[in-house]
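Only one chain is shown below, in structure tokens, and it's the form predicted on its own.
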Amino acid sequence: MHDDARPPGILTASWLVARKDLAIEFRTRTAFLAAVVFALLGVTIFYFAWDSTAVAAMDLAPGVLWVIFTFSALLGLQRSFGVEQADRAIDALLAAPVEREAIYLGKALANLAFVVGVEAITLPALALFYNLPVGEVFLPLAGVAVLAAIGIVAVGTLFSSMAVNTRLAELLLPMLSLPFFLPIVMTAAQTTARLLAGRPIADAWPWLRILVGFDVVFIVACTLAYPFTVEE
């Protein structure tokens, strides 16, 4: 009998990772919950440590907002591929009949839902405590924050899968990503605080364009490379 059964093309196969690894957080949401509550943390800390005498809000948020969403991203990049170290379902995974770039795909579509949602939380937080004007730029600085996004969690996720099969997976992971963040947080940043000082978009533009750049570089260089992290 012939069967015309095909495996999943690349885009479905990504989208089934990501609803995977979605469905389990939304059974358990520790990792989640572990991101939010360290966010908001961390804005409180910053705030009472913050000498409004000394350094302006609209100085001080944008480093506090990027270093936040930095460190928490690490939270829900640790669990990407950690979740199914404990029982191998990572080997079920690669057996499957579909691309190792797709793995890739899921997975980090999977960590940006994950990554955006605490930005979706911290950033009204953020703009609440410092008293910031975000009304007027709230959605392009939302769109800068997805931006940055977007590049955390290409490399995030490419390290993540190195990192998982090691003794000090939660040690190495931040020293492997942090480097390759460094632009993507500095970027962000300078865009950020020329959206909060109510300078045009215009002004933010090379900045921006860079982002978007890094952004391209990321997902591209990180999609090629997945495969070959995974080779026995």
Contents of the next structure:
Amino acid sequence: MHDDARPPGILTASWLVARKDLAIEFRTRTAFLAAVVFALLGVTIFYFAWDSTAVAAMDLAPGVLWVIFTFSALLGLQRSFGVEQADRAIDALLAAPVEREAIYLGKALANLAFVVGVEAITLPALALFYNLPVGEVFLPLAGVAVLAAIGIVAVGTLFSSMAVNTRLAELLLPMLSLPFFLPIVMTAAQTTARLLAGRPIADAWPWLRILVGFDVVFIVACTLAYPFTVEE
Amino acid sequence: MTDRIQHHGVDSLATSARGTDWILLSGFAALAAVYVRVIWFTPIEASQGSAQKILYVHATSAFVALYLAFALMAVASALYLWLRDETLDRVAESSAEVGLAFTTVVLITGPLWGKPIWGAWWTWDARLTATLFLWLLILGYLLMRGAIDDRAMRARFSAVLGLLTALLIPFIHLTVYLFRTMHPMPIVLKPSQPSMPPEMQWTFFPSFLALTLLFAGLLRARYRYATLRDAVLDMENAS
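Next up, the form predicted in complex with the partner chain, please; the one we just looked at was the form predicted on its own.
Following is the full complex, with the preceding chain placed first.
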């Protein structure tokens, strides 16, 4: 790949790790398809969990959307470090002459693509099935979805790397992650509800501010924390 | 074969933990004294009746859990990543578990008071929500600890999770308070009483001291257990 012997910089290395993960996912497509099917099933099943004559689909949608996004994201996050367990591929990755932070960032980048990909299919599906007026607010809504995905991925990638090393393995990931997703789900769902109700984005600003703050704090904290979780 | 030797080794270690645990004992005695004072020597509050007496255990347990137990857990976690001393990991482990016990007391006494006063066992009030999530976070922390056999890895993972939890608490507070102010509860009256009569203060503040003493006793007992457990494991690995 590189003719010179110098190891790649942190950004190049992150990109290489992300590309590797995305290539695996693109060739197998197992986790992505599973997550999309799971999300679509969620959209349809949730509709029948409420009396549609008593609760308008519009009132239901923000909650349903964020519950589904969070849980389908967990499916992708579980695989993130799960794929490295076979043949102890993680050892080779850790032995590579790249910064540990780059491995975390690369994994997080691939997970972000995964989560945003699932969101890109689920959001239009929800709009279709629940008859939501998303036309005018689609861009701000997509922006909120990406901001929330960043927070979910920042925390989830770190916990995924930790969970695979425990006896509980993938069972532990939701237990560790979901309490951390609370501020994300709350801010994103509140913002979504305001956007769908046709209120100006400024109305949701107090919520968005917390979401952005969460993203910044946890990207930095988890990037710094990752090397501690992989030392030998 | 080596069983005998091991048992002797553990015995010599255990003698340090034998005898009466005076701190723990005086903690329980102080708590009993506080109960006596709460039940028989503290006046009944005019508007809330005897339900208000839960405050003496409830608010003080919350204080101990949040400002002593979990603060200690976060500090010990941070110091562990820096100094790599196993002692610090055992302190974090012990304070998390004792803190969980105190938070459980908060979550049980809260609804007991809420039912007669608010008319509901539970409301999604900001403080209640934040406490419940803290309880779940610590439960997850202890579950993770139990699922890792390698001691160094367990210590590192726990320290990272402990620190991230400390970072998360402000965000949970921000969101749940924003949630509450935008959706006012039918009853927003809080049990805080800035002007408490002296007779009540004479129960309230000693109760803080009693529970702090109990915390210290439980923490030390739990820490001793962790030290002995690790020592036994070391001996088993050595043989």
